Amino acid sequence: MQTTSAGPYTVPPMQSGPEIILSERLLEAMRHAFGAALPPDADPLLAVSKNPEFGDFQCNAAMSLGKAMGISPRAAAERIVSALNIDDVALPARIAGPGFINLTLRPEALASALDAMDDGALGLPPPPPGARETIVVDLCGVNLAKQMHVGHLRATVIGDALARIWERLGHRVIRQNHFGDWGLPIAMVTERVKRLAEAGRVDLDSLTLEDLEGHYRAAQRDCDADERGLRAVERFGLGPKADAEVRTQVEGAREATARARQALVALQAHEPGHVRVWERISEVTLAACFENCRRLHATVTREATAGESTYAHELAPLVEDLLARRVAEVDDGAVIVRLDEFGIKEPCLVRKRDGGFLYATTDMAGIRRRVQGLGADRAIYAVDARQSLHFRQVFAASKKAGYARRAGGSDATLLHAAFGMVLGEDGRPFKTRSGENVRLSDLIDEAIARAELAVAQKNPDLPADERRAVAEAVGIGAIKYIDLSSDRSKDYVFSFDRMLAFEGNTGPYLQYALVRVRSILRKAHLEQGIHEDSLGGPGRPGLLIAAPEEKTLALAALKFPATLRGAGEACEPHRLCAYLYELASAFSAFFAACPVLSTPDERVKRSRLRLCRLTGRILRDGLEALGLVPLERM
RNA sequence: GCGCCCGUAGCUCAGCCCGGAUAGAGCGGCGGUUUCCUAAACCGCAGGUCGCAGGUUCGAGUCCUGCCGGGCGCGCCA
C-alpha cells in the first residue's frame, strides 16, 4: 500500500560529502571514456566498500557497462580509470575482481569533507522555502474510557519518532492524535456512567480511568448478549430452565443496547446531560493519555488531539457529496465506493444499510481535513499493520473523491506507516499471565524500576535525584528503542532483559556512548581549560585523520545526513537506529584505541576532541530525532 | 477461496526498495584487554543449505514464478 502518489518535491539523492564528488568524477570519466556510446542513464553505482581492504568506496558500473559496450568488464574498468581525475581527493584507483573500481579517500579529503559537515546543521540545513512540506502524522490513537496498552506504545513511539525526524529535516509537522471518542460503545459507557451518577453510585469528580475501564467492560457485557446461545437453546431444546435463563439475558442485553442507542442519539443532539458526562469521561481518559505520553517523552498534546466526534457532523454531507458526484453508489442498501481502478477488489463501505457511518467514513473525512484543512503534503499514519486493507481502501477512495487533492492540483502523499505486533518472549501476543492487555503505565513503571536498579549498581556515586532522572531516561529509552530499532512492519519480541541489558543495539548503549563523549569534553574543559566552543567556529583546530579507528569514525559521521533523510523519506526510524549504533560502535572502538586527553601532541589532541564533539552532536541529534533523552552522565 | 506481511547463526535482529567481491551485528559459548578520558566498554575465536524448487543474469539473501511453513486481514464493529 505504502506511497500511493509522489509528492511534488523529491528529497535530494542519498549522497553526501565525498560520495557526491566521487560520483561526479566517475560519471565524467565514463562520459570521457565512452563518449556518445554511454547510455544516457549510466550511473557510477558508487557504494561504500564492505571490506576495508577494498578501500573506502567502490564503483560497480564497469561490469554492466562492459556488457552493454561489448567489451570485457575489466577493459571497461580500465578505460574508466584511465579517464578518471580524482587525484585531489583519492589515492589512485585500483581495479579488482571482475571489474570493481576501488577508491580510497586521501586522509585530508576525508578531513575536509568532515570539516564541511561540522557546521551548525550537521549537513542538514533546512530545505528552501519552496521545498518545505507540511507533514501530518497520525499517532497514539487512544480510545475513550480505555487504558493505553502495548498497541498504543507502538503507535505513539513510532509516530512521535517520525514526527521528530521530519521536524529535524526542517519540515512543518502537525501531529494528530485520532481519539476514539464516538460511536455506540462510547454511548454505552456514557449511558451507564450517567445512570450510576444520577443514582449517586458514581462520583463524576473523582472518576478514574480504572473506574471507567470497569464501566466500559460492564456496559459492553450488558449489551453483549448471547444471541448465539439463544439460538442453540432453541435448536437443541436444552429445557425450559436454560431457555428462560438465556432469554432473560438476551432481553436484558437488547434493552441495554436500546438505551445505548438512545444515549448516542442524545449525544448527537448535544443533549447537555449526556454531553457533560461524556466530556468528563473524555477528560479523564485524555489526562491519563497525556501523562503516559509525557512520561514516554512523546509529544502528544490536547491541541494535537482530534476526536472522532469532531468529524461526526461531516459524515452525512460527505456521503451525500460522494453520491451526488457518483463517486459512491448504493449497493444492497449500503453506500460503497468501488475501487477496482486502484486494483482493490473490496469496495470501501461508507454508510451502512441502517444509515450509520463507519470508520472508513470518518477516516475519509480525516484525510480531507489533513490535506485540505491542515495543508498536508504528506499524511502519515502510524497504525497497526492489520489495518492495511482499510488504509488502502480509504486512501484510494479519498483520491477518487478528490479529498487528497492539494491546492496545487496534485494528490498529497498518503502513507500507512504500518507496524507489527508486540510479542511476549513465548512468541505469542504480549499479554499478562492472566491474558489481559499489559497496561502501558505498568510497562513504563517496570522499565524505570529495572533501570534504577542497574544505575544504582553501575554508578553508586550518582546523587539520588539524578539517579532517578537517569533511570527514567534509560528505562524509557530502552522501551522506545527496542520498538524503533527493528523494521516497523514486523512483529517484535518484547524483553526487559534484552532491552535493558545495555549491550548491543540498545538505547542505553547509545546514551552511554554520548555520556563517554560528554565526559571527555567535560574533562577537557575542567582539567585542561579547553572549552568546547573553541572546537567549532572560525578558529577551530584542524582535523587529522590517521588511525584506522579515526577513519572508521569519520566515515561513519559523514553518513549522518543521508541516513536521516532516508529514514524520513521511507518513514523507517530503524534506519536511524542502525546508523547511530554503527556510529556509537565506531566511537567506542576509537575511545578504546585512541587516547584523547593524554595525547602529548597538541594538534592530535585537538583533532580528536573535535571528533568527540562532532560524534556527540550527531548522537544527541539522532537520539532526539528518535525521541530518546540524551544524558550528560549515567 | 482471495489478498497482505513474514521466513537469514542456538536466540534476537540488520542487509532486500536500487542485484556485485569471503552474508553482518548483538545475546549466549570460548579466550583476551583496565597504572589511562564512565569496562554499561573494547579486541579475538567458534557458529549460517539466507524456508524449498525453478527462472532471469557475467553475478541472486536481494529481481520473477511456483510451492512449503507461520501470522494477519477480507463491505454493514472500530
Given for the second form:
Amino acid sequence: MQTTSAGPYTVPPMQSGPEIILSERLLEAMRHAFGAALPPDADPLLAVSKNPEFGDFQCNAAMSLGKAMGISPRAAAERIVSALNIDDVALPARIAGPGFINLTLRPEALASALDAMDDGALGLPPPPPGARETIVVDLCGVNLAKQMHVGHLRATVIGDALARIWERLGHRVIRQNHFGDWGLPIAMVTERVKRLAEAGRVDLDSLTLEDLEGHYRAAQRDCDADERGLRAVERFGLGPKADAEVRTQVEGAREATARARQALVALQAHEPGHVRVWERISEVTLAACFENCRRLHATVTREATAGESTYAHELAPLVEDLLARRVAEVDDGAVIVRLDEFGIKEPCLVRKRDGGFLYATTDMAGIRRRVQGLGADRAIYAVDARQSLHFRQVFAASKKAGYARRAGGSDATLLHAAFGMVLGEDGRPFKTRSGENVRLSDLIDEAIARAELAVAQKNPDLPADERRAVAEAVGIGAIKYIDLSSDRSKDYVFSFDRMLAFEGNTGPYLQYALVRVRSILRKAHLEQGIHEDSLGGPGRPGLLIAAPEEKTLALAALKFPATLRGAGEACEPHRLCAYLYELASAFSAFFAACPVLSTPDERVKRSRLRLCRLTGRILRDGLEALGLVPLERM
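Please give the corresponding structure for the form predicted on its own, as opposed to the form predicted together with the RNA shown earlier.
Only a single chain is listed, so you will not see partners or other molecules.
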C-alpha cells in the first residue's frame, strides 16, 4: 500500500471482510513471527489496546515467553519484532516497558478496510450455500384465555431479536410461537364458556380476552375442591353445618372437574360444539397476542404459531416409540428416560402413572418436528431461566431418542437462551401495586404516553401525528432496549425514567444518534448540494482518517460484522447493544471534534460525510436487527 499527498488514497479491491484484513492480518503476521523467533504454537495474545496512546493493538506474550526461554521479556519481544512483517497494515512495531509490543494501524489500511465495508453489505457477505443454516427460534409462548403480561416481554423481545440477528447473518429463520391451548385447564374454561353461552349468559361474538381471563380464573375456582378441609371436618368432628358447607363445595368442584374431563374428551374427539367454542377462545387470545407483538414491532404471526393441540395425536405414539426402542422405561407406573450418560441425575418424565403426558412430552415432539420436519440446524428456545433443568432434560432425552438427529446424521444444536426476571425498582418481581402481573398492553401504553411527553419537550414544533408516531417508536424502543441491553441470563430492574433517557446506554440515545446522522446528511444536500447517493458507489470520495476521533470512529465501525456474528452465535443480543452504544458514543465524540459541513477542505468534508453515512448505515442496521424502529426525526 502507498499514500500520496496529491489526492485521496485509492483503495484496491478487497476479497475478505474488513475485520479480517486488519485484526486477522495482524494475528497472522504475529503467528508467523512467533514461528520464526520462538517455540512453535505460542499464542501471540494479541488484544485491542485499552489506551489508544499505546497504539491500536498490543501483544503481551513476550512477558511469559521470555521467562520460559530463559531470556528477558524484552529480548523475546525484540526477536518477535525483528521477524514481524506488517508493513502493509501497520506502522513499525514499538516495544514498551519490559516487553509489551504495541501496534498502530496505518491510516490507509484503515481507510481500505472501511471502504470495503462501505462498498458491500457492511462487511457481511451471505454465508456460502453449504454453511447456510436453518434456525428455528421458539419465542413468545402465550397461553389460551390469558392476557400477555410482563413475563412474556422477554420471551417475545429476546426471541424476535435473535431471529432478526440470524436473518441478518443470511440464514433461514423459522419462528415458532408455542401456544398453550391444550389440556385439562383449557377444557375447564372451554366447558364453562360453552355452558354459559348455551344459557344465554355469554355472547361468543363479543367475547374479549379480559372476559376470558375472568372465566379462566372462575373455572379454576370451580374445580378446586377443598379436600383438605373436608378431611379436617371429618377428623375433628366439626359438626353438621361445617360438614354440609365443605361437602357441598367439594361435591360441586368434583362435578365441575368431571365436566371439564368430559369436555377434554369431547375436544379430543373433535366434537363440533366444543371445538367451536375452543376455536373462538383461541381466536380471541391470539388476536390480542398478535396485536401486542405488532405494537412491540416483533414478528410473531399466525403462521408461526403452533399450539400444543397440534401435538396431541403425536404424544402416545412418541412414548410407545421410546419404550419400544428401550430409550424409556416404566418406573413405578410412570414412563421415564434416564439421562445419566449426559450427567443429569434427574430422569425425564414423559408419561405420568395416570397416563397423562407432560410438557416434556410435548417439547420432545416439538424438537422432533423442528429438526426432522422443519430441517432445523439449530433450535433456540427463548424461555425463562427457571426452566433450565427442564430443557437440559428434554434436550438430552431428544438426543438419546434420535429426535434431534439431522438428515446428515449429526445432532442439531439445541440451545436454551435462558433469561432472568424483570424486577421493579424495589428489587422484587415487577408487579402492580395490587400484586398482580403487569399486563403487557398496559406497559406498552404507559411507555408510549411517557415517550410522547418527552418528545414534546424535546421538539415542541413536531406536528401531533408525527409526534405520536415518534413517541411510539421511542417508547417501544426504550422498552425493548432496556431488556435487550441487559445480559439475558440475569434479572434486570425495569425503570421508565432510566429507559426513556436520551443520554446513556438507552434505546432513545441510539435512535437520536441516527437522527443526528440523518440531519447532517439532509443539511449537506439542502445547503451544499451534496446528495447522499454521491457518497457511495463507484464515484464515491476517498476516505481520509487523520484525527484521533476519526480513527476511533473508524475502528468502532469495523467491529460491526464480528459483533453481529458473535451476538448470533452466543444468542446474546446485549453484545450488539453494547457495540451500538460504543459506536454512537464514538460518533458523538467525532461530531464534537471534527467539523463536517463547516470544514473548508472539500476532501475532508466529503470523507467525513462518508464516515457519517457509514455510521448511519450501521446504526440503522443494528437497530433493525434488535427490532427497534430507526427514525429520521425526533
